[in-house]
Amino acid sequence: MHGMTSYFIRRLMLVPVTFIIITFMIYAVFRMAPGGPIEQARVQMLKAAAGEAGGGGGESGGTGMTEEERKSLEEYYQLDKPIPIGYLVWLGFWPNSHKGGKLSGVFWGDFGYSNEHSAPVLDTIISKFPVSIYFGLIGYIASWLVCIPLGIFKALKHRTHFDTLTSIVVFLGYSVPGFVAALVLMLTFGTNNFGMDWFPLGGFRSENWNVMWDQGEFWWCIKDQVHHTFIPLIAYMMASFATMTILMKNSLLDNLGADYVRTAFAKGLPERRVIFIHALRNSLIPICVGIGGAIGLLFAGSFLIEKTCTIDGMGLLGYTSLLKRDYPVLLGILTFGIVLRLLGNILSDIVLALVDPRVRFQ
């Protein structure tokens, strides 16, 4: 136990170091990338000036931005400082001259301000959490409920017609990306092309969902939520459907051929007990270890699936922020993703130590 505790303490101590290295590299790339916040602000000013009579009279050289405005934006985004200093300001370990020389950054809960959304970055990101967590959690639970039993039966029916037919379905699902499956399902079951207008063409809920909820139409709201969840749920499941099913099958097959299983059969234990108690428990270890890594997916969402299904979650937020060069939001999203992935890796080690008594971290 002492060796295991010291191992996790060392892993936790590495989290800040890893976080700083990764975030510094991302910050440096964003600082050097073309089309940054200054350029985006200049384009917006040019568009605004073009829509006004006599616009551009106070511009410098027709650039859409005066020199004072440019300097003010450079100071706000720390572009007037070297990359290491700007990173320390963003992180919150260097005085922010734009805020009166106070320490203000990620470490203090200040992720900056999004001009695109006219709101603080942290508020913008948190507002998208519920949608992505909803689909991520539902998709992950559904994958377990479908893939684990399917993998078990494929192992028990190995090399039978059932195994062959389900393998075709599994590898078909592995070869089709989730967003493509969502698009096909929407075109098939969401339009009148085939006379099957069963599901909506995207969206998280109907526009009048909140009104119906306030009126006490709970059953209608539940049906509407399920209606909008079905196609994105299938798309989310496609990502892990084949991997989890085959992993479950192969893991169970390996354990069924292990010495301890043959010994259990030799002792006269019932077949169902040997398979579903002894072999299955050990076969779930590789899958349980992946729980930590799945935490990041619950928050991150999927860029392409949310774009295809017009779901306003973290994935779509990251997609639109990338297109519009909203770097403060992108940095905030990546920061959350990095922290969750680092902590998820530690959680995976903890789960492995709990479910597999043979593991001893030294």
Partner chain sequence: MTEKQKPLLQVRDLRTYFNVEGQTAKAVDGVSFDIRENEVFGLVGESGSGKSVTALSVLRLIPNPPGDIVGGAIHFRGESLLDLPWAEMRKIRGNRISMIFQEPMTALNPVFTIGFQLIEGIRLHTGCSKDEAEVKAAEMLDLVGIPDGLRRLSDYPHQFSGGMRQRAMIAMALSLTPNLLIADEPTTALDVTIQSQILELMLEMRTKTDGASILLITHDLAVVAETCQRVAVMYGGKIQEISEVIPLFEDPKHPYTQGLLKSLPRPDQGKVRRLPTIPGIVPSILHMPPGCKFADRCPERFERCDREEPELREIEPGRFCRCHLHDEEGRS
The other form holds:
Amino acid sequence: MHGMTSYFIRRLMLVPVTFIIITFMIYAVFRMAPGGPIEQARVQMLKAAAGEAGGGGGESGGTGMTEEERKSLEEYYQLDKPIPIGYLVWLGFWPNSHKGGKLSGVFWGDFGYSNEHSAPVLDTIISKFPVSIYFGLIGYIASWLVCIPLGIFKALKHRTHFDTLTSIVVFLGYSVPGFVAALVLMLTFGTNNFGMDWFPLGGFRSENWNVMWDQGEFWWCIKDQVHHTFIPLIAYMMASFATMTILMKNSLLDNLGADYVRTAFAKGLPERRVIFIHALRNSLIPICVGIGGAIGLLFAGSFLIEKTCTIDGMGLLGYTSLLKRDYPVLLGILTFGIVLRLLGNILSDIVLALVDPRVRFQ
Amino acid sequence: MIWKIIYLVLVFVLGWLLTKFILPWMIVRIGRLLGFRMRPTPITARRLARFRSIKRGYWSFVGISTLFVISMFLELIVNEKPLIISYDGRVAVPALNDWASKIPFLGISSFEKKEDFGQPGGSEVDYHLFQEIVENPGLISTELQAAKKKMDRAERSFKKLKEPAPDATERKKKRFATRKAMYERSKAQYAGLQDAEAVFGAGRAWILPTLYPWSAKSHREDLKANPPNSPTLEEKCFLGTTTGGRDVLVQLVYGFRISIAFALLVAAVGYFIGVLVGGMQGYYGGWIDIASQRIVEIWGSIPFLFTIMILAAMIQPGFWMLVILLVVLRSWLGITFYVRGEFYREKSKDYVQAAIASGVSDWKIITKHILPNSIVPVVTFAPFGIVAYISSLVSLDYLGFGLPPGTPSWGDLLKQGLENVQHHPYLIITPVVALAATLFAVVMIGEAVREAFDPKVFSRLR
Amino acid sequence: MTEKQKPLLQVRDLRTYFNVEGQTAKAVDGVSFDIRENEVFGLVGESGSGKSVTALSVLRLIPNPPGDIVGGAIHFRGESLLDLPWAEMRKIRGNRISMIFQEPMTALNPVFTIGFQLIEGIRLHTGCSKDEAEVKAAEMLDLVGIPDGLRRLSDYPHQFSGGMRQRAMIAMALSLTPNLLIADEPTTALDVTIQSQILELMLEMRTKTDGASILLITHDLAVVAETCQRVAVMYGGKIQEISEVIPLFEDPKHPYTQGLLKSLPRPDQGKVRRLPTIPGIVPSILHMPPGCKFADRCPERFERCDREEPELREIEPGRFCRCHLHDEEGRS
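Would you mind giving the form predicted in complex with its partner chain, to go alongside the form predicted alone above?
Entire complex below, previous chain first.
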């Protein structure tokens, strides 16, 4: 156990290194991309400094960027400083001249300020957490509940009609991206095109949900929530449905052919015990390790599904921020995404160490 | 009508022959020229035979590759520009020219001026109008009358002016010049139309349109209702039009070509780099391995879709830029692990150690001994990779951060479908069916390949 | 064969076939032998000769598909194993007949402790409490030479070395004092020094427990000479010769056995120049010759060998051989 603890400590130490490398690259790209708004803002800023831009504010340049936006970009990216210094300021390890020479940056929890939302970036992002987690978590649990039994059953019925039929469903699920499934479901069950207008076309809850809740209409509220959850939930499940089912099936098949299964039979154990205790325990290992990868989806949501179903979560926030060129929020979301992925990788390692006694990290 | 059916059948037969016989033959030939043996090893031969025996996968493969090969000649099949157009002894092949102009890096341009084909003006010929006149030469006399009126009017207003004296004001001189030019132009147009009437009337003009005479960028102006139009059979608009009035069927077929070509390119370039990197890691091991694995891990932690969206918002990528972005950010990563493992395993085997010990160069060992074994993960990966990259392209287009606007794309159709989900279901149904059918076929191929390379057996003990 | 005692295990005309990509592979094709009470019986052959499949067939551990026991009879203490319902068969497995496998590395479940896997079998067959089973398991580990057995029960297989794992397997197999222990190449995957230890342990355990019979499967004639009382030589899915050990080594009857023995290094021959080998390779299991399976490689081969498969005949009391040289017609 000792070796493992130090392994994870070392792993955790790598997170900041990785984090810094990636965010620096992205920061640099943001600043250097030719024709990018920041580059344009920088050019304008230099012009302004040289006294060429003239007095009037308002629209300037071809990008439709207002003076105000330009100023906020200039402040956020420290455009008057070279890239490495600007990055250090963003990170919070260099005095921020725009904030009275104090240290303030990501490291101190300051992700900047979003003009679009009139709120600090961090607050904006965190406010979207619950919705994204709600769908991510429910979707993930639901796909476990469906995929694991289905995968087991398919393995035990390998090459039967049941297997072939479900395989077609699984592969169809694999070939239809989640958001496309959401579109189809919305078309079929969300509109009156086919006379089955059963579910709302999007949103997290009805607009009057909070009012109804306060009035004590809990039953109505729950029904409304379930109604709104149905289509996105299926779309979320589609994302992992096929891969997880097939992984479960193949993993169990491989294990059923393993030597230790024969040993277990040779001991006289009944088939049920050999399959569901000995083989299943081993074949669940790769499934469990997937948890780490799912955490990213759990928090970050999916742009595609959230856009399609107009769910006001992290994904939609990222999408609208991109449309509105709300760069502080964009960089904030990107940062969050990276941290979650890195933590997800470590979580996968931890889970692997927990479920597989052979794994000892040195 | 009959010739269209013959044309369609011919297209499929030729496409199939090309895919099934000519292209494989050429690949083998080129491979031999490059010095490869191009004969499968017994193991590969057995795997190929097994793949062929899995009917659904094999036929999906034949089907998709035939369609893709046919789609390479789409300009000759679905195009506003006709195959052949002939006017008064002048013959042109606009569709073929158009096709040649689409071959990348060749820089052929194609353009047929209106004037040369009995239509006044210097822009591209209106082929639909041309065809209408061919079918009904009477149409041109109305045009002729209009042109005559225009000419008369120009003549009258020109004759009103006198030739300005040399000392007249600049303004007067200029007005005279423009009216004169207008008059001359309308006279020439009239004369041209008179010629055209004669040519069309004598039947010395004819046109051979393509199978479905609409291009990706052309609008269905022949339809009566405002776009988006629902599918109609009478007006020969089988899958309706987009919100911009473009034909959905045309968007669909051109979108197919772009999607598959995109995915193939991304997969090919990405796997090439991935095999290189993974091979290096596995073969040399040591710090190269550790360092580059760390890089791969870091790179893999970048949320690629979001990053591409951000970059796309900045630089408005074209087709090739998008390919590069997806290769750099995604497609080379996944394969490295497998190739690395494969190299690692192979290198430790006796025959490779023996080759190393006897002083064979690294390059030769890698290409002759190890690389053939690493083809297995690449081949089993590729179909699923292609599914992923097609999905990526569709997703990016759907979000509006993909190919430039106006490029035929399934994602764009889906986006319009979402915006019109209440009233225009066909805008969702058609791209979804196309997408699902294509990806399903590719998945079938992938599953068959996997089954052929690594058959899973359920051997039951009790 | 002398009918002094009723055999413990009686295998008659056993046929186990496998379906390999549409073709039938006759892995075991008409094998008959007896194992007496309190006897170590060796089954020798090259890899692919069908000896492992024979052993697995006895416990009905043939994966189906692709394999199937298509014919023959196996009687264990008078009971026909092939006719038993699965539930009854399971009561025999691990309890009356135990098995040790070739690969100690993979034969144990990696995610369960040694204790779990030992106790599981003990409790299944005896129905005793967990604590009792644990005591018994620890005792068995001590008995097979794994010191501090009680503590090591909570170890996982990967914490054991190969030899220790095989010891644990033996403990597992013998914990319920079976009547027959089937050992399928138990020492092949181990270091040479460990090999003899494990063999000795097996023989020793036989005396410590109730004196089980052992069916020892090996390709190593030296091991047979050391441990077995009787031996059967298998080739091409068939038994070619059955004999007491000493007569077999002194006077091998079957040309294949003769070849095998000649290819052994012998200390009494002084300085050996080069060991003779049997030319050729084992015929593919899918394309067996119609006549004698060994004909292709046999130095004594004559015309009849290709045409007609010889019968397994008792050529001397207790001595069986499948060769045309030893029947009435002989070479004629």
